[in-house]
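What follows is a single chain, given as structure tokens, in the form predicted on its own.
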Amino acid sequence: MAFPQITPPPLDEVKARFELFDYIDGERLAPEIEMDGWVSNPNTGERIARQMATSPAKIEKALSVAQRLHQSGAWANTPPEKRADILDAAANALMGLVPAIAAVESYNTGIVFSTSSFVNNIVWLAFKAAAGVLRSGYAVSKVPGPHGDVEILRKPLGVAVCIVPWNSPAALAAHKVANALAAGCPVILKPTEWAPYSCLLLADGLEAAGLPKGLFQIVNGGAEVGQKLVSDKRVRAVSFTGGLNGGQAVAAACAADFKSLQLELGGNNAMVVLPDADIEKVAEGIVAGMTTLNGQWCRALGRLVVHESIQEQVLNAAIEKFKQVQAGDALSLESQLGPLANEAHKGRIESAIRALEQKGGKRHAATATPTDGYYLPPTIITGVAPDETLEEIFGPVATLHTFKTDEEAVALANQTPYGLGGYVYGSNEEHALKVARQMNTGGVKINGVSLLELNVDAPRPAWGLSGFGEEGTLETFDVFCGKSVVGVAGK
């Protein structure tokens, strides 16, 4: 899908957009509680705001606005093509805000302007599709019965909450917030501490849109935060994009009462290289898989599995288009590759290739990045056992391993605990398609890598240690509903 090239507004507009509040039953309220952290520009390091808390008295209010609107049964009971007009009025005003939000995300998460404002048409589009979902029916379907047609009904569930990680944070958020509102539950959502500024301007357009006050609320914070959203029993189904250990924090707390629950939490993606791949499309399919989202995205490349008569024209290839990304401030429309969000994640990067280093490893890089900031140039580690690289780093660096056989290639994409994306290069698409349908993992692209799905309707979904359920167009609607089936027995 092609969209308006744009540009980033006036430097002072973008900075008059971080004023944090919560978001509490229709109205902004400055958070009270100072955190440790601070949110940063990751172009330069310089520091923005302290981290905030929303008070304990505060999510609990929340917490019972949400709760008195979903027994209220009034946006439940609010028909479909209602609410699907409110959604698609919501998007309309959310498009408009586009260049707003993914300058915000530029500056704040080090997201390259023209990535950023690609990704964020995710926003207003989220609230479109769940329109979609509305007006196509699905909430109520039917069966043939014995007497009569049997109804299948998907009610809302109750009070939803949605948290976000900092790598793409109002889109993510959208994509959960739309859903949950389309599926008739009112939503809390809990922004990244780290990046914590988009999210707040979808309350702009649902405001636009005239969506009844507390149906849509929003909490800042961190873990603790989070925990004690999710452990609350008022709130009967969850939505989670982050790391590992949050993810398992979740789970636990949902566990206790058996919310409804959705995870997305990366993967450590293989990229498979056949002997017959085109290797500049290789080449150009690793930069792309690690620049992306400055190599922050859940779908990036983590393990390059090459045929081992190619290893080193795969190598050096990707070595020459390395040279030529253009690293730099990420509100610039010429820079390709920005810095990694916060300071305390580009640490973890670094330490987590000197470990690979001492293990036998050696970096090949070729990137120039500025000397300020969090950057770090694309980095490939070679000479490291594939058993020592089962963990993702979740930044631009990605291991190198050679095969002889499909089958050895095969065992080492399915050989880590995750299962997200993944990979396939080769010139005989059915060879290709082949060793793909092997791959153990929620999706696999031939010959490409890229952000846009194979097909917006198909399932995201998300194998072993990279999450619980599946996302997708109709799969994150049904998160947040239950079904009854309603027919009649007998005469």
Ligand code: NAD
Contents of the next structure:
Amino acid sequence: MAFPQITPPPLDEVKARFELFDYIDGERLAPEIEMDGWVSNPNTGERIARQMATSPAKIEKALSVAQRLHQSGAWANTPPEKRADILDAAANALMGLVPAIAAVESYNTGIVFSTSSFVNNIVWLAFKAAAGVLRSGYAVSKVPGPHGDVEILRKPLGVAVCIVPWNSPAALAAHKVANALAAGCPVILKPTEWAPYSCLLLADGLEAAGLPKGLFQIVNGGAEVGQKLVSDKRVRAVSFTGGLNGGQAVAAACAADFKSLQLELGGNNAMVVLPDADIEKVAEGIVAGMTTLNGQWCRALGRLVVHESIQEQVLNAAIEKFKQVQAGDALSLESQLGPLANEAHKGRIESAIRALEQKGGKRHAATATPTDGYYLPPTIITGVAPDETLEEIFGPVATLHTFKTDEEAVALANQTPYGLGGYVYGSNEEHALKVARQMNTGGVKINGVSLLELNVDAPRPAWGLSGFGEEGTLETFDVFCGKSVVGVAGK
Ligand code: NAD
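Now show me the form predicted together with the named molecule, since the one above was the form predicted on its own.
After this comes the whole thing, all chains and molecules, with the earlier chain placed first.
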């Protein structure tokens, strides 16, 4: 998909967006509770503001406002066409906010502007897609019955909670929020404490579209606030994107009263390189897989699984490409690699690299990085046994392993407890497809790495520890719906 090239707004306009608020029943209010951590600019390491959390009283207010709205039935009973009109209007308003959203994320998360301005088109596209689901009639489908049609109604479950991480917060939030609203649910969004600001702009878009107040609310804070929300009995549907620990805690809370749950968690994604692969293309794929979102990408390359006959060629070609990667300030249009999201995260990745070195690993990196800020060059580690490299690192780091046969390649690709993304490179497409079909993962791309899916309407499933349920245009809408089958049984 091609979008117009945009440039970041002036820095003082970007900085003016760093004013945190809770958004409760249509009011913007400052959060009261100081947390221990700081929101920072990872490009320089400078502190922006202390992390803040919403008070328990305001969380309670948000929940009761949402519950009251759900019980009133006002939004649930708004005809799907009218709900779609509001979502389309929100999409139009949010389209104009993409440069601001993208710049805020580049400044606060280090994602380079060329990527953040591209990926944040998802913000408005998500609202268009959700409106499209409503206009397609999906909310009320029909199958034949003994006495006329049987209706399959998709009805809003109730209050929805959406929780997002820091690697692409606004786009992830928009996909969840748009579908919850389309389904007819009042929704409470909790952005991440590390990068809450871009999500605040969703309030501007939805307000401009005329969404009735209270249907979309934002509360701030970290794991504690997230747990409070997902443990509340009034909440009936939860969509969470984040790490494994958070996902497990959310799942445990939702199990208590069987909330509808969608979890999008991590991955340790393999790239299988077959002996006939085009080495130049493989090297480009490795760079894209390791540098997109600065390697902090759920479908980032984690394990390079290379045929032993071309191991050296692949490694050398990747290192040559690493030398050409331009690392720098994320707001600069020249930068291809920005810093990691925060100091603590950089520390975690560096200690993961050191742990691999202690297990015999040798690091290979060649990108020049600025000395200020939380930069880390893309790094391939060789020489570590495959059963020591099963965990997600969530940064620009991949381990390299070799194979002799297709069976070995598939076994290495399927060895981790995750199953989100995967890649196969090979000149013989049939052969590559045959290997790809045996990989137990939500999706496999052949001879290419792209941030967006091959088809936006295809599901985005997650296997194993990568998640629970699937994402997608219809799949996410369904998370917020209860189905009810209604028809005439006798005359
Ligand atoms: P994280 O789990 O620490 O935090 C994510 C969000 O969950 C934050 O808003 C956080 O405050 C909240 N949270 C944390 N613990 C919680 C708990 N116990 N209960 C309720 N809420 C809680 O993750 P992160 O470090 O911000 O993000 C990185 C992770 O996100 C990586 O593992 C990455 O793979 C994953 N991710 C997955 C996808 C996907 O689509 N599968 C996309 C992006 C990121």
